[in-house]
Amino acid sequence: MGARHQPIVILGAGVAGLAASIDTQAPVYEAADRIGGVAAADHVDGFAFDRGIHVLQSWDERVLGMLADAAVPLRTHKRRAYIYSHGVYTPYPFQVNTAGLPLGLRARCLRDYLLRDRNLEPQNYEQWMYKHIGRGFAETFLIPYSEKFWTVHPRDMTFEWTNNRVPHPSAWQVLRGALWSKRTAVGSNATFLYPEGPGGYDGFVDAVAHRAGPVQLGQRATHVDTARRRVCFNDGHDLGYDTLISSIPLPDLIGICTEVPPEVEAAAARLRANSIMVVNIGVQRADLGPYHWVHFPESDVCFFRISYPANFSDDVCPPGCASISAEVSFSASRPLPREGLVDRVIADLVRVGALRADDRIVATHTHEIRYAYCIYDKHRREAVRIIRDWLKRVDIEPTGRYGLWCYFWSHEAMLAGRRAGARAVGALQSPT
């Protein structure tokens, strides 16, 4: 087995690395026992839950193209999300929905939003929210938040990615908010899509895997020899390539590579990222509530956000039954306590009103992402290209969430894939 080869390996069979087999019909190798990544639900006592939220905002015809293709049904959601501060479910975008909260609290936020310093050069994301959004708005929302979903205060993140991450309403919209509730269409995901059918956003995963080679799963990539240009596996067998695609993990990749520079071991451990441990709760009733999801930027709950699958979906969950999933997020500077996790979330759910206490719990699950979101701090721009022009030179392509280590939507990881894939091809047909 020792003389296989393969002009193309791929490694890591979420979104990323199987649309990076579309184009290229090159082999995909997975350590896991099923594909999909962070974009696989989980089924559990006929209860599908997907591992975090996910939902389909992209209209680029590449995308709904490969979902027709794959004969994946879609449904066109208006979102319904909601934050809970103060006691007080308001309408997400927070900073246009302020009108249920105390009187003080809005006329702070507005006043420190109209008066807010739009001159200033922001250093950092904490400065970055005092521009847009002003002080009232971030400390009572945003900067809470962020503290809790990054693990991190914004004054130790950078800005790069907020672009279509974080709503920029008018001054408008700000004002009319505050004076009364209105539920308003800002930001990205106002109208989103999502697969219907039992098997909630596998629908998507399917869809990619729909035209990707070869997946061959329970392939943990143990070892990748740079100058050989061969990778080992867990079970012995090595396989030579010409170009190996990865979408695993920086860290991870870099930690299994032989002949690694000091300088591209270094940049790699200052990669960070926040972990976050998803809690399923299956429940005896049919109706939950009317949201999409709901952010909890206080401290005093431990979950920073819930969601509703069955709003996104009729198909999953038993019927007379819904669902909740809570995300608690945690890293090696804010430790996540895990005795008992369940039960604090079940408490949690009964104090903010999603549950009720007498409501009858027939489903529990929960899993580990152990790498969710990539923190942009000040050391991963340049940290990730020292990592990224070593990789080139050994032939080597990085792609998605975690192999370019960015802030990436489903379509934006397979986008990323379907590149790195036309890359790799492009490689083998230029003369040597």
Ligand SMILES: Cc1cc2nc3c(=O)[nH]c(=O)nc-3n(C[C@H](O)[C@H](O)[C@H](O)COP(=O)(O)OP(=O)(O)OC[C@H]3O[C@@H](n4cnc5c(N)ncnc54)[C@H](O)[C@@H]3O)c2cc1C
Second form
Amino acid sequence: MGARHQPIVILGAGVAGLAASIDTQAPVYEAADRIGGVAAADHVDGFAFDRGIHVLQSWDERVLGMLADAAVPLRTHKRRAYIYSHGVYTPYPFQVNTAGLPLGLRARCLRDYLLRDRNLEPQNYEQWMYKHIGRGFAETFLIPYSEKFWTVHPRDMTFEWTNNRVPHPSAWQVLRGALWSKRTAVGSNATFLYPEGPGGYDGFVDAVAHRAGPVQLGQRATHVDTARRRVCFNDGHDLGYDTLISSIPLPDLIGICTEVPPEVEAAAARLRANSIMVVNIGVQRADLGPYHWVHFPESDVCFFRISYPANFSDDVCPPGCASISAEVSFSASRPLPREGLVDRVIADLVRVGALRADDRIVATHTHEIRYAYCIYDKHRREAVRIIRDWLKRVDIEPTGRYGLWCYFWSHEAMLAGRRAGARAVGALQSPT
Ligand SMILES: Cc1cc2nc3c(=O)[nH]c(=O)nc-3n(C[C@H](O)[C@H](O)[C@H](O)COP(=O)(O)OP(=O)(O)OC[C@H]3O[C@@H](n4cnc5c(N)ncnc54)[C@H](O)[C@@H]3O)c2cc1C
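Next, report the structure of the form predicted together with the named molecule; the form predicted alone has already been given.
Let us now look at the entire complex, which starts with that chain.
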């Protein structure tokens, strides 16, 4: 044992790392100068901007109890989400709300939906769409949107992650939505929660941090000696551990570990994620419209989604102001032209009617999420298995959205962190 040793050490103070510390009270080492990771909010000129849209879609007692415990008030919202396509704002999800779209398009979507091959054994996400929503909806909305969002074509993705992430409307809802109803609310976030108060989604982070152990900020793990069970930080100090709980992105973790077997290195190199640039615009106009968020499948608009923070909470914009958060997706296979991005976003916001040309912009801010959504391609499952098997052998417990390399919402990342903490405690208590 070296000079400094902790039975359990946690890397990353996002909601997963913080949650892992609740039951263990183990120290959390965070590279950034603040907690919260992707679920944190940025505070700029009186505006609170989440890092891409964040809403709480859990009614789990463990989650709500934790928020109540920390006295974080929540407001319940009925989703007002739209899709901007063919020059029309259509309520989300598209497949149950096509009544406002051009007749020819509506007829095609409906025909293809009714004639879809329900016996198809899908081999990829594109075929999964054909089976469940038909070619019309797929080709008009979900394929272009997915390609814009994920930066890879759905035919190169699996569909194991879809579950409650892609709405499954009934045939009657689809039919009704094409004929007259413009408001069929389906999907897991048809009703959602959002913290009250000036912090934006930080309210959720604060609730998780409320019962966590000590957090050391500005401490980037730079080296993990897997043989000696020691982790080294950017300021040069190092620490021994029995179990290392890591919520840092899997490729980065493997990159700083010693004695990594070649097959694990190769597996880490196969993991892919998209990145998102969040472009935040503060405007001197209190009412920018009724929406919570809008999706943009068409390629001539640079963002895939915008959200309206003032419609989530009264406290996230200065008086008389509102804001829009635009999300632009990119990756190695589809790089982001950064020059003039904020101006391009503003121009597109004006073009789609979200801003007026004479709106007074009072704040702009960008935040880059390098690892945003882990891509479920054909390599992911096996690559993750190989990496996890090895980490287990060297007493590293990966957790969280990027540690487990999956599509977790914030409450799921938090619950995964708690499970990781429980396992680490169990490992300490079990006789060797
Ligand atoms: C654009 C977007 C929108 C989303 N919308 C929603 C939503 O509406 N609802 C919802 O519930 N969830 C949403 N999510 C998911 C949610 O944000 C995540 O599930 C959750 O925040 C992940 O937390 P985490 O702790 O696993 O990871 P992270 O938040 O990434 O935490 C990891 C931490 O590790 C730190 N770190 C990295 N490297 C090191 C190092 N070497 N040493 C020390 N520390 C390090 C990082 O700084 C970070 O703080 C969204 C995610 C994105 C990207």
